[in-house]
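Encoded as structure tokens, the following chain is the form predicted alone, with no partner shown.
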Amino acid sequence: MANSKYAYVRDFELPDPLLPGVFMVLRIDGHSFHRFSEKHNFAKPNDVRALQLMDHAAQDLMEEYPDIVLAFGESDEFSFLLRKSTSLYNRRQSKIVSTLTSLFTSSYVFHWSLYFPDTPLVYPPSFDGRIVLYPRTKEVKDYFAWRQADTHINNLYNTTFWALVQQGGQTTTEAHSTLRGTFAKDKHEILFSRFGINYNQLDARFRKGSVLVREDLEEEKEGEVTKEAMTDEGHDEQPNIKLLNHGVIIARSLKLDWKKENTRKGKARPPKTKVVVLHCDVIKDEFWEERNGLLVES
């Protein structure tokens, strides 16, 4: 078939490799999620279920692709940082964007009922993806600082807007008019003086977004049976049960005799890691100093 007279059509497929030796950030955005959130009655200004579902989809993506070392999410978007040296899909842009965006979308739909058990999907959600390349660590840090600053700006506005509507009795048009031309300090004052809301005490998830990183797991003692490695005598492979921070259980296969066999072969066992969700500051240097391995050049 490869040498058939029709094979020439492959010559029209142009290569799309990404520049080597630079950081890669994949940003995935919900398509028309304003309409999607209305159709599915998302709580305003923030729906914890929807945010947790986004986190879950992002965790699935990081579990599947170890070259993703960091993710940041807010509202209906997530950004993923791939290590500078990644050779994932030979750095083919279309392959990376289409495959990772597809998996994220599939996970979102697959786990929908866990977070919205009483709300069936009216129509399937969709996400778009794009890749941006950054040559230095400075641009990478500034990118994630930009996304977190955007989280704060949008959430402060939305929190004040919906307080005016839900508690202040204003129409949406009146609320937009009230907030037109206001600064952050003005919105803080409206929330506190009119509604007794201290914005800085609201859930950090809403104010700072979700930060996903990998953390090392403590090594299990030899022969110890835990809920993460349950075995039956005579079986060398059983499911490894992992309880994620939002209460979702994922089962993955675990070779229980891995250590013994690979020690005999002289192979070092790689450290076990888990993907965790944090709601912390990524703008200040402390985050990056505590995790200096995120931006290694190799």
Given for the second form:
Number of protein chains: 4
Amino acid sequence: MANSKYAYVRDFELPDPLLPGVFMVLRIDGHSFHRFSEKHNFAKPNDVRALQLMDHAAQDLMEEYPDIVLAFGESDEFSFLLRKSTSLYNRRQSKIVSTLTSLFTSSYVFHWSLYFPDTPLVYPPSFDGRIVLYPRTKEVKDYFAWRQADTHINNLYNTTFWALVQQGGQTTTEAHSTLRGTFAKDKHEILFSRFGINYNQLDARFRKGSVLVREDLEEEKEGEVTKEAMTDEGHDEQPNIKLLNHGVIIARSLKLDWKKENTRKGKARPPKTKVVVLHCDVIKDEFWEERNGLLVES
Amino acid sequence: MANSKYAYVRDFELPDPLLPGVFMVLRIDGHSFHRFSEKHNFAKPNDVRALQLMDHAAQDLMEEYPDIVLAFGESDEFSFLLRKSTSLYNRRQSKIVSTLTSLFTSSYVFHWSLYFPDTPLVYPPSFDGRIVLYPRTKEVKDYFAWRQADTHINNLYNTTFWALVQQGGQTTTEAHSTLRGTFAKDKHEILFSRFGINYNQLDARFRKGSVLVREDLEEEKEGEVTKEAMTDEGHDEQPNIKLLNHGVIIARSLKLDWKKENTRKGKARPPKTKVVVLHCDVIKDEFWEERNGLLVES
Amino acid sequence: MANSKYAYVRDFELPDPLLPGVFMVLRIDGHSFHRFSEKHNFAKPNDVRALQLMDHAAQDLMEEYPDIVLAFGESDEFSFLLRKSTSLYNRRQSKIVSTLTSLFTSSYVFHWSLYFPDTPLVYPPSFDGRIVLYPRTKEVKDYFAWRQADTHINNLYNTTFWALVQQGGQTTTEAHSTLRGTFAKDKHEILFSRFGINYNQLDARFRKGSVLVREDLEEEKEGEVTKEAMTDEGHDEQPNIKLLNHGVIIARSLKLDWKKENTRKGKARPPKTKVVVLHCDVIKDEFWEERNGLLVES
Amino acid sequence: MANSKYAYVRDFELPDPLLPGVFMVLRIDGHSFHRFSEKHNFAKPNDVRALQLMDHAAQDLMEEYPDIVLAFGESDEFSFLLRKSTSLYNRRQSKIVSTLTSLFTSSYVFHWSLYFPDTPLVYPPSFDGRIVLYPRTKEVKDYFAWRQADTHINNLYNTTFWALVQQGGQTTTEAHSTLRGTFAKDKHEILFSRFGINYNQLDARFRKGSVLVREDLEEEKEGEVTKEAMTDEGHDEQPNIKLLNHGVIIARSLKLDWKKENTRKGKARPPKTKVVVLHCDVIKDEFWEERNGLLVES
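Can I get the form predicted in complex with a further copy of the same chain as well, since the one above is the form predicted alone?
Starting with the chain above, the whole complex follows.
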């Protein structure tokens, strides 16, 4: 071959397999999303469209990669848990981190107009990704607890901050100053006494972030209202963007179309599950106890 | 902080710095692009729109990351050379490979409609990325020679193959059979004698791939025809997609707009260069001799 | 400083921490010990002096590094289990693997003359080391089972082989040929019927290898015969090298002397344990059940 | 095989090849040598016997591993340069770092009594090792310059410090205090004016450390005095330990004996070189210019 004299350059490609038998968590973060959110006029303190778009990209990733068993998202970041025994891409680190971050990004841009029909994307956003290995279930639970505690802290701060600015007329400098040294209960008090906001009644999406898990398709029948869906922290019903959801459904159908081909002749049928978005607590044990298949290895 | 009891999970994040003082080559590859190209009816053996879109994404990457000094693309892959002394993201491997692959992907999806105005994107494509380190200039040159030799071999095969199929009426099985055991000169002969195709006169883009380098902005004045532009292997003039190029220019202007902000107050002005797309030979020494600043470290 | 202009070379030192929260197994192997054993006239199929010297070096390592909780040795190799949460040398891979392999080697050479008083060391032997990470207790148990099963297979083969050669008068070629395709029971039969050897009554050291664990010092009183010591697979009594053992005791006393200094003022007292050498089964669950503190993290 | 059900534990052994085409420097350091030197009554500020023993171990390493082209030692550390293209142990990091550190240690203990005939080794010393990769010759030169500048700084300090203590009657606290804030010229002045010591006339070994290179065997004929040997910084003549050197020669002969076997039938003959110990300057260019084969790759 004409290129055989150059083929030695492949010798510089070094293997990078990740340790077997441990959980992988892939965390994807928006790159320079402070600027990105300003350029695209994201609502403060939370932009539901932007969050739903993140969820959508995360769902796409979970549908494409069955070895992702759980995901958690807040703000411009998303964490994905891959099962301990996954042999995805032979556990090659660069391959996994780059391909999954790429698909997440791609899906984000691809679905942008569904969630921001009136806000054209001004420039292509990017995300970084990293994989962290966790040997034990305790550490996995604590990882997700860490992210959700972070969601809580950030959201309480941001909600109070923007209330002071948007409703209280403070400058951002004044608002930061007002909040300096305050504890959680102080912020609750500011929200309630000054602005009549009961923090605990705000959308669970903002307070809890998004939790994506797989559920059996059979369990869900049209029209049925599950226990969770009736509660504050149940299924995401996305009532404010019904039209957008319609768009999502169309997009999903298209996707299902090309997915179908994958399953023709010889390929194992994918399990009859679907990825659902919850806004529930993952810090308490209940979440894990109800889903004990999540961490026990299969 | 409420999340401090969980913060220990960060101890599992391990450092992954790449060796200093060596060149990095990031190679990005389309993930399952055989299917992707069929789904989107890419022309055979080469789809100029798809190649230009790849170039566009590569240009975006080079404009965003000044430490990329050279790129080479063919088919659904692109290689980027980062200068030896780059301290991009403190040379953290996962950060670099994920962020750059993400931006490339993002740009690809973002600009899709400019190059495929009549072909909606059916699903979000993805790419994988990997970094290979090269200590010496010889190895860097040989790396790019390896990719361009690969371009040549693949394109000659594919061009002959599809001529046999599209113009010669062979089935794909017959065409593979016809080509089995043939050498380059045999394929040239088939193309010329059966189909009147002089391979060496085909678009240099297909035969040489795309070579992206930075050029001083001052050097290029409107209306001026540079030496390379007059030759077969010169600047890419993209004559077939004038309308699209118009679109590109609009997009670029938008992007320049948000780039501008980066350079306000205190930040170093970016060098007055632009990224150009060539389809020239990188195997012979001339390419490197004319650009001896490319590899000597600065 | 005069050397500050060169200090940048330290930037090339890259971190190499091992993942926290997983067991480390360090396996040390004799380098070219086939030649070494011939040069020093090791007895075939097993040289008890050489095995005891290995045990001694392993004991030294365990006494120096309290985070080693278990060791297993056979032939010219030894495996050491470090507890999951060890922070030895901040879990830096090169530091751990080099220092521990170095001390093992050093101790081997240092104590040589105790076990080979009439065989001067002809040249300095060396060992290689590697660390393998195991996330789960099951894998740790299976690792040690793997090594002990290997001991069994090798020793049964070697014992039969050398019986055929030394007692049966076969050449080594003939002996290999005799054993080709035989199963364990065939080898037992050859040993018993031709040479009157009941394999299961051979020294447990040869059949089981050496298992080093820590035992509470209080438990062992002079003159007391523990349960294990009475059985076939109990404590190593080393009856054949009483004189050497005397030497060992002297050496140990010297060592204890310099150890003592370590524990003066401020340093935590080492636990009152000592390292004992057993030749027991580690494949069955009993071993682990009796020592359930070995793997549950502390 | 009886152990096949456990063999999966090998899947946890991960590859660790070092980047090809770059220099490796292995630096070996004494572990807790402050204590070791006190326990064995090393002379202050330098113990020539201990330094010669280090040199001896380093020589053994270079004779065993032809890919080591240069070594530099001072105090209780030694650095070894492996040629850029070495394929030793397939460039596996753990294998190289452990085996070479092991042999160095082994040789150190093995030869102890030659240099310390009246000082029994009280306990087995150990060393740690690490490998640092350097892409370019400049960095390699600067690495060795860094170590030799360090030798100079430490030795000037220690020499003055111990002169103040041993000859000047200061306590160690007073001596540290005397030296606080002094520059090199101040220390030279103290040595000369108070103790009549011309620092530059001290043994080059102490001021320059040990430089080990290979020289053609043919070049050296008995009785010949080479240029370097006549100078202050030439070959090490080791005048103070003639008896020991005799011992060394005996030991070397023994070793050559077993080395010889390696070269019988089929194996490539080792180059006719020997490793020599110099105490010359490696900071100035002359050293490298006279040995330009050292770094240009072969």
